[in-house]
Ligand code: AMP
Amino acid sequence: MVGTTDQTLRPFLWRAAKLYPDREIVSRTHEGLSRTTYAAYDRRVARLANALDDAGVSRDARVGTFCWNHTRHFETYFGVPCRGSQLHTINPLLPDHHVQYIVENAADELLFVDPSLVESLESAATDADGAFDAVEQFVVMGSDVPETSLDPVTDYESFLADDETYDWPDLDEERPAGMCYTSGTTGKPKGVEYSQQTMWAHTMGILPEAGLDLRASDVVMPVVPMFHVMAWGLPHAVTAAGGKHVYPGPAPDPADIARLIEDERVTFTAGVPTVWLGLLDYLEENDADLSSLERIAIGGAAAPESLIREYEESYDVQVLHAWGMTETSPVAAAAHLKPGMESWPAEKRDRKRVKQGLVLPGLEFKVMGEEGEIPWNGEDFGELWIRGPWVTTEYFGRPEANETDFVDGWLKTGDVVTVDPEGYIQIVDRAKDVIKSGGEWISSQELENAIMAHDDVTEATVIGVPHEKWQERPVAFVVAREGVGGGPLMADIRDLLAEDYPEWWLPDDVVYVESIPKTATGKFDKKVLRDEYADHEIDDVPEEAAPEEE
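Let me have that sequence as a structure, single chain, the form predicted on its own.
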């Protein structure tokens, strides 16, 4: 039975509009910088909901977005699910065949598309073999429509209805409200549905100090794309808190990010490590005032210890290492220090902060090995299993994946982890990325983090390449700082790793590259490297590429 006490998204916007009507929402757009308030935003959301009604979009429909981070995209975050429809954010950086599969699989009735992404969507829609047949309307997120083959098409401002009020329905908390797809680097993307209750619970999970510690006084800029698991839930959570939103707009570069932090007095921001490494490089050559910035949440890939230390020591900014997946809505753990740890020496503190951290309140996890559950000793490792109110229990229309990835309500994450006695989770590797040499495991992620600590390295990743004797051996791919490279750096890297790791762990080759291929969500794409270097020959292999028998 539907009741007014069901856990849904609508009360978050109602509260923000009533209690914080003048709090700002700022955005870079294709047309310049825009400013609005929660009160005005609430009226725009009502106009969008009325427009969807007028366009004949059913309440049970999925509505897709193919957009960057800006205010108009944010309007869909409440306008679509609060009328009862399902918001489906599509990653515009995916290859055409993945976009085609996703649109067809989701059966989107309407697609919102950014002006700068119209050509990309056209490319995916061309020769799509019926993938776009369910789409009845394209809406360009602007005030006009560029020349396009998309049809029928209109601009967003013309699409919006005039009526600024809406009779919002009482929704069942189990009603589907959102949908995202995994990146699909090892096969077809998998759809994950979020109910009203799922998104409500995730919002309540990341609001408090044990989550991302979001407050009404915060000025929050999600650099993580809004198409990537709903910008880690920040648009909904910041609204629930009554904070100020700042959206960096289409394809922001480090200069854009620095300028927005300075001009809008951003206090909290979030994104993948490559974004914050790029900002550090920018700050070496350019002045910017980061004095307002208090916290950066980093996820999507491991944050190097050197990055955490640099922001703290040079800019007095705390880096919060977080972990999650599309399947966990996504935030599930954060590396907050426990009481008393703040007084530890910096090096000891950083060893905790570089981990994926403590599971958020409301979630449970366990670590499973071949013989059962693994103890919390910081040494033994196994696969992380997790469950809770914002963790999915199935994939959309993928029964074969459901059978392998879920057990009795537990999500098998595919992350290989250790847990220390204080309960801090540390990802050793993805199950598919662990390197098996001579029957023993080598963590590619640990090696990457150690290499990234070198001052002359800007990016690094490690993969296992096939080896006739040892099955696999590690090879490192390194992007060196400008003017650095060659044999001396390779020797430095091996010497650095030898301080903490046995000889058989050390990469047998260091390959210098201009850039490391990345997935559509900004992670290093190891699959591309594994395919390209499957026949890579290693000249100098250690005599023992596995530990000696005791």
The other form holds:
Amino acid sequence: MVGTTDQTLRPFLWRAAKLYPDREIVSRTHEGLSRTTYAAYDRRVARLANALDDAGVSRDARVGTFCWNHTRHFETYFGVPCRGSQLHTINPLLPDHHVQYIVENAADELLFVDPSLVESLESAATDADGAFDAVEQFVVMGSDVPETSLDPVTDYESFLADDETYDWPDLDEERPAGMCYTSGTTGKPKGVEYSQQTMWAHTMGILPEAGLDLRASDVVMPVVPMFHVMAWGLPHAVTAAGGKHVYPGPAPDPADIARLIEDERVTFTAGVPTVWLGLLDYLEENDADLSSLERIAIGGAAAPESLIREYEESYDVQVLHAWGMTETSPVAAAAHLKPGMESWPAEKRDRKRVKQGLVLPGLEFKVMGEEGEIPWNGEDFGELWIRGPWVTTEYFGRPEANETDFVDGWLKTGDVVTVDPEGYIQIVDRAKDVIKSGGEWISSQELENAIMAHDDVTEATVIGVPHEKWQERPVAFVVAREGVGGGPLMADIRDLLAEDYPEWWLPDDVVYVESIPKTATGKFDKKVLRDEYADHEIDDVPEEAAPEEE
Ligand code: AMP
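I would like to compare: after the form predicted on its own, may I see the structure of the form predicted together with adenosine monophosphate (AMP)?
Starting with the chain above, the whole complex follows.
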């Protein structure tokens, strides 16, 4: 038995436009605040689908976006996949050569780009004319086009067709509908494709209480960028619920976030810990009315217990700690309390809420230790393996990674976890050799290879050191050629890296060592360094060393 139709995205918007026509979609944009409704949004989405037809974009195309969180970007979330194409959201904070690789690898036919990101896209473009090989057209998200070498280029408002209706095709649920690249990997970023069905299943997975508990009465502001695994699926799921959307626009700061919560009466918001630590700092110095805010979903990196407690005690806001990956669409676990736990003493309760949580209904996991599956005793640990209707089964065009990262339909997550007797997963380590700073990945291997290219360096390794604001920051350990070292070499190393990497990738500290500890097989033993330098004091990272969004 199967249903009368496939599992596809279009019915979510059809229902919202019919049942909640006046519910609002609000957005901070570079042109000020915009405000629309599902009914009007649905017509704009039809105009976008017609425009893609008129522009000759094939139904099978991948269409890229290089954008912040705003309503025009949200229009692509339904306009592109519901006509049968694949929405590929690209992270503009990545180093140029990663953006270049990602666009080429995905062979995007058309790219939507924010005005404030045009320059970044230009600098990532493959040749002097500002063109990527497969890209046939650029569309700037606004009503005019800034001076640019991107060509051919038009502005979004002129690009939209006039026809406000579209003959939406009945799509096969296996049809590719979305794509994101993950940088949480050694080597080149890996593409993860989403089908109509995986996106449908993820939407249905996060809607109920055991997921993110989204309701028609909610006013939801995804602060998590729309280029991070489709803003954790919120734009689609909030539509499915009939909730009000609030998009915080380009590079929102804590003041923007506080103002939007207050003005739009936001009830639910989501993002990485750094954002919420930043908002707390802001609130210490500034007044804001957070009385509408009920819940914050925090994920992408571990939410500190103090953060969870502070929001609850000072602002009466519940923090829901969630876990997921690009490969899991992304939301796969959330630290909900089980019945009865609400009345536990605060400390005991928070020890549960600080974990990565309970797997969402529909998914299965197991934890593989050295001798097979580990017991759920909160102490033994192993690698988390997961499977389910919104967990990917392969990487795009990467057979070698498929060999190592999947076993019999299970995704090996690379996260090392314990599971307590109540089934709460907790991450205790990471098998992947990468650093996550403010929710964004930094490749330690790329940095160390680049540092080792310096004439005065004989060996180098880079590890992530815990940091109060960014969770982790990179620190380099360098064996200098005899007779050199100290300040000038550190400045040289940072200059060398700055040629290819954004400021926020550069190590905050360079530590000179006689030798780097090695494992029995001669590899750098980062575990030894991580243990030894867990309390390493790094001076405050300058603001510009952080991802812009934070
Ligand atoms: P990404 O694919 O960029 O979403 O990164 C996924 C990875 O981020 C996971 O495999 C974890 O290593 C990490 N991660 C995600 N959520 C959490 C969390 N709540 N706590 C700790 N690490 C997390």
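Residue numbers count along the first chain shown, from 1. What you see is a predicted model, and the numbers here were worked out from it, not measured in a lab. In this text, rigid core is short for the largest set of C-alphas that superpose within 1.5 Å between two forms.
Query raised in the report: Which rotation angle in degrees describes the motion of the smaller rigid part relative to the larger between these two forms?
Result: The smaller domain rotates by 150 degrees relative to the larger one between these two forms.
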